[in-house]
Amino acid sequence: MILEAVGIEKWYFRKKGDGNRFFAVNQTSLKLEPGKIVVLTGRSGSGKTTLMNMMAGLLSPDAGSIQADGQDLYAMNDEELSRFRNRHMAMIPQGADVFKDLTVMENILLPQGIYPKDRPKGTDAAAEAQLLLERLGIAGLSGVPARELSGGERRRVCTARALAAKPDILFADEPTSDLDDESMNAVLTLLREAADSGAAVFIVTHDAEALTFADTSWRMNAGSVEETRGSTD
């Protein structure tokens, strides 16, 4: 599945001043393709997360469009978009958000239970999730309530949750924050493997190590992006 942003913009209005319209994302076009990792870097406040949220179907653009294999995401109604995102997309959120009253395994399997009829049959989701936990170094935490986890453990649970969904498009917002070198390498290796298996992977990060796993890298500045490295470099 190809996901493409075409001339998208997102702006906000300030209460005072002559130039009261502030562009968080300004005339931006970006394509995510199967089998490729795109890494986006840039200073805090440059618009990276806003851009990712628009591409992930979480924040509608004020101009332009987001096309998934030619279908406009924001032309879908709420139910259609929800089902589309659940079946085709997954996200590792910046805040490492988990449901604290659920166990680690329940957190990982939750997205797959929302629209179970939309899911492929014949897979042992719990067994596959357990393998991901082993790869991430937290195999012994599957039955632990998420409220008891450290920040780094929560981030790895979010990584397992996103990967377990086997999405066509995987978004990762600062996926290596709070992680030591070993855990960081495990996360980036799994994201690389997801891309090699056919997913389009979009990583927003401040971590230079992620660039070594990228096919293409972009830098965002004041709401606009420019390519810094192409797949042929």
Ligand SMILES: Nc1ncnc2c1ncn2[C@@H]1O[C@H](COP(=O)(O)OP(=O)(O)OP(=O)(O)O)[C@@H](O)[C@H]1O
Second form
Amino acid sequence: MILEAVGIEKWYFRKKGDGNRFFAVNQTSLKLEPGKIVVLTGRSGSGKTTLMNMMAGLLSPDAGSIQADGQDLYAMNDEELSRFRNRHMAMIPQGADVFKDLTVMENILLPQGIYPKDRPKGTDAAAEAQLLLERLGIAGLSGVPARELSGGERRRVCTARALAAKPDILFADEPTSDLDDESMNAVLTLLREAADSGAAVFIVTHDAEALTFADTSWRMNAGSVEETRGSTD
Ligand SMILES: Nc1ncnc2c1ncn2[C@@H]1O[C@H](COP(=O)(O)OP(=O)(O)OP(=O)(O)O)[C@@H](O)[C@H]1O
Ligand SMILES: [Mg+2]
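So that was the form predicted on its own. Now I'd like the form predicted together with this ligand, please.
Let us now look at the entire complex, which starts with that chain.
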């Protein structure tokens, strides 16, 4: 699936004395394609999460549109958009949000329980999830309540949850923050494998290492993006 942002904008009003509109994202166009990893870097506050959330169907743009295989995301009603997102998209959110009272395994399988997908015969969701946890170095945490996890462990659970859903489009907002080098590499390798299996992957990061996994890299500056081959800030 091709997901394309066309001239999108998001603005807010800030009481800074002048009462001016402030553009968190300004006239931005970006395309995500199957098999490709797009990496977006940029300083804190430059608009990366805002851009990602708009592309992920979580925040409607004030101008422009998001087209998924030519279908306008925000022309859908709430229920259609929700189904579409669950069918085609998954996200590793910047906040590494998990359900604290559920175990690690329950957190990972939850989205699949709510919106079941057809599974190839002979595959087992729990076994696949366990394999992901092993790759991410947290196999032993499967039955542990998420409230007991460290920040980096929580982030890897979100990574496993997103990958287990086998989305067409995978959004990862700083998936390697809080992680040591080995865990960071495990995460980036899994995201690369997801792309190689046909997903369109969008990574926001501050880690220079992620750029080596990118097919295209962009830098965001005060709400605008430009293509880059350079390093992170
Ligand atoms: N709901 C909101 N209301 C007002 N301003 C907002 C809102 N959400 C974001 N902003 C502002 O928009 C700008 C961009 O925020 P955003 O979260 O997209 O930045 P970011 O590049 O992801 O930063 P970071 O690297 O720190 O995560 C920031 O100045 C932020 O304060
Ligand atoms: Mg952010």
